[in-house]
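The chain below stands alone and is given in structure tokens; this is the form predicted on its own.
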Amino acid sequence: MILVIGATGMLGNEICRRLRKEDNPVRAMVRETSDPVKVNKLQELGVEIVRGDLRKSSTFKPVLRDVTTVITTASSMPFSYVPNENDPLLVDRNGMISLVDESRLAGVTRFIYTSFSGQIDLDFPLRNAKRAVEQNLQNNGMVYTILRPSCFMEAWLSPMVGFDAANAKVRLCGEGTKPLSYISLFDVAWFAVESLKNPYARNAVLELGGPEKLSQLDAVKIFEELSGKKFEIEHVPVEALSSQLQSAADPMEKSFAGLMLCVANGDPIDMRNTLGKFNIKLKSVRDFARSMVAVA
């Protein structure tokens, strides 16, 4: 049995879909408050649903029964900060470390954890939580794979972070000139599932990026070319992001500022070695932009 944590999210759902397409037995841990529409869609895929909560390790035992592999994509972000209920320390660090520990005790032999790029390396709550989980997992005794994707196209090239292609308005982090390795969440899902059988993923940390290194401004130019629109560009200065990172009291706000500052600083990932071990054609920003422009 393969357990997926975060299955109602876009990445987790795609992982479940791919696993079921290969006829793998899949269980999803969902909270009592999870969207019933999303839960129903998982059930339609043939996914077994079990109630549990990362914030409550007492719920893990029935969730982990007969599980050999755990794949987790769950995170407190990008949701709102709620003290003592939804924050990076409670969910991304303590909850995830408890899950890792309880998984080993329950007999799980393989654990695949979705982190983020190793070049995201500033001091902020989400980054610190993910690195703590990575360290715990690497010392836990289970076979592990740590996925470290760069910027998801579906998030960082969307209105969620100020990239509003439909209205030709974008807000960029810093000058927008540093290279990034935008990657599609669908490709990350592919790596997660492929890691179950590819020996290169055994006890490995996989830095994952797309097929090219593009700046934020490069991405804007691609969208402009395909849409035929001239985009209105706003820049959020690095100094403003640094100030927000230092002054934010809310750990979620602090983490958002840290992530945006890391985007401003760039995150290029060389995929040549990894692509020599994994047979995948990565989705490009142009592919993504073309699909977005078609929808608009």
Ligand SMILES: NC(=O)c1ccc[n+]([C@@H]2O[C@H](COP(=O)([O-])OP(=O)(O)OC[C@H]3O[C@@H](n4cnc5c(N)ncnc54)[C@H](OP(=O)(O)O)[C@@H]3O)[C@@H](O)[C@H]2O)c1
The other form holds:
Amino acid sequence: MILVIGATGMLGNEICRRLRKEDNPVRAMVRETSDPVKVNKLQELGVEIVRGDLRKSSTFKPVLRDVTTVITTASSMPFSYVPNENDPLLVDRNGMISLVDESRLAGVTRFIYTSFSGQIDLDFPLRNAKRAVEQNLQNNGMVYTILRPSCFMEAWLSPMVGFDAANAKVRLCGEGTKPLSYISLFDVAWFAVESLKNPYARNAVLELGGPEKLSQLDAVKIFEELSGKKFEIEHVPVEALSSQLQSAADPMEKSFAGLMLCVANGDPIDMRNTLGKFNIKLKSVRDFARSMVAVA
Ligand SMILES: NC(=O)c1ccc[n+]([C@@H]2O[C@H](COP(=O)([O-])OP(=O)(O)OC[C@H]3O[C@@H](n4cnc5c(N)ncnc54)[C@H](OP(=O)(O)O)[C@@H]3O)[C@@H](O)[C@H]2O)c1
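Since we've got the form predicted on its own here, give me the form predicted together with the named molecule too.
Next comes the full complex, this chain leading.
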């Protein structure tokens, strides 16, 4: 049995879909508060639903019964964040570490963990949680794969972060000139599932980017070209992001400032070595922009 934690999220849902398409037995741990529409969709895929919560290790026992493999994509940020209740410390760090520990005790042999790019390396709560879990997992004894994707294009080229292509208005982190390796979350899901079969993924940390290195401004140009519209561009200066990172008390705000600063600083990932071991044609920003412009 493969257990997916984070199955009601964007990436976890796509992983469940892929696993079920290949007829794998899949269980999802969902919360009492998870959106029932998303939970129903998982059930329609043939996913077994068990209630649990990363903050309550007492819920793990039934969730982990007969599980050989855990794939986790769960995070409190950004959609599930509740101050002092469901935050990076309680969920992304403490909850995930106790899940790793309890998984080994329950007989799980394979653990796939979704972290983020190793170049996201500033001191903020979400980054500190991700690295603490990675370390715990690497010392735990289960065969592990740590997925370290760069920015998802579906998130970082969307209105959620101020990239409003439909209205030709974007807000960029810093000057927008540093190279990034935007990756599609659908390709990250492919890597998660492929990691179960590919020997190169055993006890591996996979830095994952898209097929090209593009700056935020390069991405804007692609959208402008495909939509035929000139975009209005606003820049959030690096100094403003740095002072937000220093002064924010709220872990969500601090983590977002840290992430935006890392985007401003660039996150290029050389995929040549990985693509020699994994047979995938990665989605480009142009492919993604074409699909977004088509529906606008
Ligand atoms: N966005 C990016 O650019 C990017 C880049 C690199 C890595 N990542 C990582 O990729 C992963 C997946 O991202 P995503 O966009 O799919 O996330 P998402 O859509 O926000 O999904 C988060 C999931 O975590 C679950 N969750 C939250 N609190 C929980 C708790 N206390 N116990 C159990 N489950 C809980 C949510 O369940 P509910 O539905 O119940 O809230 C949801 O299923 C994350 O770990 C993220 O850090 C993202």
